[in-house]
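First, one chain by itself in structure tokens, the form predicted alone.
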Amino acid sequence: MFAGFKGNYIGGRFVRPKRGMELISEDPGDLLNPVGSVVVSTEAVEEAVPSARRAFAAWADYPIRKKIAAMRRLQRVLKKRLPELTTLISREAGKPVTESRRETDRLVAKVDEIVGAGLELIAPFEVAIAPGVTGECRYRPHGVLAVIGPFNFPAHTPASHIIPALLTGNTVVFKPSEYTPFTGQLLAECIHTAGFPPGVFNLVQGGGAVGLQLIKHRMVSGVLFTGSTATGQAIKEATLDAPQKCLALEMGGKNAGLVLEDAPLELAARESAVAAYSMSGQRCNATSRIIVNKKIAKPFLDLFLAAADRVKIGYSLGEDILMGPLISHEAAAKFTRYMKLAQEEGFETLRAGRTLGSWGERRGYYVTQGVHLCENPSRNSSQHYRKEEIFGPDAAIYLVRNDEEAVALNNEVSYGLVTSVFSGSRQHFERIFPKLDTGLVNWNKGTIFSTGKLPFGGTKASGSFKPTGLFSTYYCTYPVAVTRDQRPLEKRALPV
């Protein structure tokens, strides 16, 4: 068993809890070889948050050129440790190593994105108000920000909060997912090596109890979260008595690909298959619904099923796989439950998603990909399989008669993260676009495509209208209006 637990990172050093509960970090694709164990305790929060608060004033006043220099040092440290970080992500999260490489590459690029265009978005600006009176907008940091990370992108996603938070003058307490504690620890090691002042960044390990203690702490000024809608809702409820806290919540999705009558069919089929089954569907932006015009349904189905059948399953460190294991026993049980619900709620099974229990000699939470068909959506009353997020490798295909039905199906769910539109015509896409209630819309690209050079966030139950990506510097700061009146007294019309 990996014996690398160093403790929580508080005040510039790793501190092992004196007592607490042991938490095992499994390798979900090789259960007989866990990554290691950590000790978790809510007491760590009571040390980490005050540490961050004490460091805030000095860090907020730190010159921006020095903050950027520190971030550049971090970028260099990350580059040196990318191979180690990539392997660790694949083992803890069970994601294919090719996807882990993409994640770590994007992590390094995140520094460039925020130092460049991200900071430009919050550059102060002046306006003329009246003769002798000028106005200015300046941006200030909130204070201590809690960052709650997910398991599926355990390095890049929390860094998408941490990097802009630190660059804009906030201090951070980071709680990684309980499934990926050592990835969080490695990020803390890199930040330590980069030489950030003590207390500016802190790490606490744990599950829901530690997370709740952190977000409710009176010294925490904001919560930056990526994860499920259920957890996002719990964060909202837990902070009802603290309306002053900034909540930036990026949550779940029930994303659709719209395959219109003039779609490039092979492209649509392959993009949709990759978006549905990449990382075993454990992505908030995975394609879980494919809405197809009936006129081209037969050739599309043939192409999509062929693509789905070519998907390779295997252990996360294999180079040519698309699907690794699900993250946990609970995730595999949930997937099985929804596969049964699909049948019970009137869907035709084209490919039966099922649990495998092992792959070769490795025990793990492996499953196969599912495909289900609904030929008459208007006659189907499914309320669970059709509308709830599965977070597993399954695609539900719906047949529709026209664009209006396609748009209505896209918008019927409570989520609003990503929609892909497959059409051979830019004009056709532009007619559809304004009707789609999602935060990201891709033309002839699968739903999993995104870039840090644009905002990333959804509508409805998918987000809180504080997108990550390029726009993250906005929610890490708040604008202050400054008015300067330089007129002498005799130039002012005062009533007294």
Second form
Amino acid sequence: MFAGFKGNYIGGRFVRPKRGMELISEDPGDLLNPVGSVVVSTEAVEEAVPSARRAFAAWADYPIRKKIAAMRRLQRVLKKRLPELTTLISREAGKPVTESRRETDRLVAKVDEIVGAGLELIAPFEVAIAPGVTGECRYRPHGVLAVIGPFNFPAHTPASHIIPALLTGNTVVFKPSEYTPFTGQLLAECIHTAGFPPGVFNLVQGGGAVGLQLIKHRMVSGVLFTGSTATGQAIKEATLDAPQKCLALEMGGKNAGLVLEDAPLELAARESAVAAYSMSGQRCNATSRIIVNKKIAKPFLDLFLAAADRVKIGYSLGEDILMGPLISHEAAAKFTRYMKLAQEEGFETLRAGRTLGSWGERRGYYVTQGVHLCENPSRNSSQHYRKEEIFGPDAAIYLVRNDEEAVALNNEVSYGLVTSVFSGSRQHFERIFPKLDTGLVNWNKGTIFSTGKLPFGGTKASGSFKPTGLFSTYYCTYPVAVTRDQRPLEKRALPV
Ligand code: NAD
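Switch from the form predicted alone to the form predicted in complex with nicotinamide-adenine-dinucleotide (NAD) and give that structure.
Let's see the whole complex now, leading with the same chain.
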């Protein structure tokens, strides 16, 4: 066992639940060595939300320079504990350690991004309405925000909500994924050490039942969620009786790389392979479809398959691996089901994604990379393999005759998170760009690239048009229109 359970973090201290269910945090790449166990109970929500509510008014009034100072202290604590956090993420999420390191580095950078450009976006501004009448837009915090995290970026995605939420004056109750409770606990420890006032940040452990209780709580003003589209939809349905709740939903993807006739082929092949298989495809922005112009199909396929075959699988703490295990037995079973569906739904198997069950001495949910080919997309009627998010290491390659077919295929799925366009010409890219209905578009870069210096969010079933990344300060606040009229009564021409 790696970590000891400290309890939920409520009102500035860790409190162990008096009763509840035990939840084991596995290491999905080393099942005989679990990370630890926690105790979860929905009762914790009833303590955590009022604690956040009580802290709200004072925290909202806290001067911004003091909020920033607290956040800078958190940044320093995080920097000290990065190695520990990195290892923990790798063990709980099965994530290759190089990726976990990238995640924790981004966590530290997030503070700079929000303290700087993020807060600038919501700086108040004035407009002249008439002589003597001034208008002003001011941004106010919502109140208590529930932050619900996924397993695959267990530190960075919740922090992408928590950091702007706190800086803009909200208080927070965070529920990490049930697969990564100790990563959540370590974040809470860092926030505790940084010395935020009690109740400003709270943590409750648990799965869907605790999450549901939290988002439905009447004192919760908004839900900042990152996870699957199915859960996002459940959150929306569960809050229909409170339509005023602010929902920022970052959800799933079925992302495509378009390899156009004039694409730089080796670059396109290698970027696409990394984007398809990094973290075993367990990324919302993974490439799961590659749409290739028929004229360059043969050389592209050769290069892509060679790159796919070079992908290294292994235990998450190995420095040179791209693919660790899948997160759970259910995830591995789902992957196997989709590999079978690919064949049943008319795709040619170029590389079969197989379940391995162990890697060397370690038992775990290891699988190999899949590649499937569809030479005639217009004659293929696959609904499941072609349209649904698999969340495993697989790439479906579609051959098309022209750009129009490529764009139509990109847009045919219900998701709209990321599209990569591979082309040697900027003009060609600009002609394609307005036809893509995705929230992030990368030119000659794999779908997994993103930056906190820009907004991050998808269209259609991938999001709720409240992008995170740089734009997170917008959904953490609401704009108030303030009008100040300094004209004397006689200048107002009132009709009564
Ligand atoms: P998930 O939807 O299974 O779980 C996410 C969180 O929701 C967990 O904390 C879970 O306990 C909680 N939850 C489950 N049911 C709930 C309910 N009824 N009410 C409230 N909370 C509930 O997702 P996951 O498997 O942890 O993560 C993978 C998914 O997340 C993929 O679909 C991926 O594409 C998506 N994702 C999206 C982004 C993005 O920024 N768009 C980033 C990372 C992951």
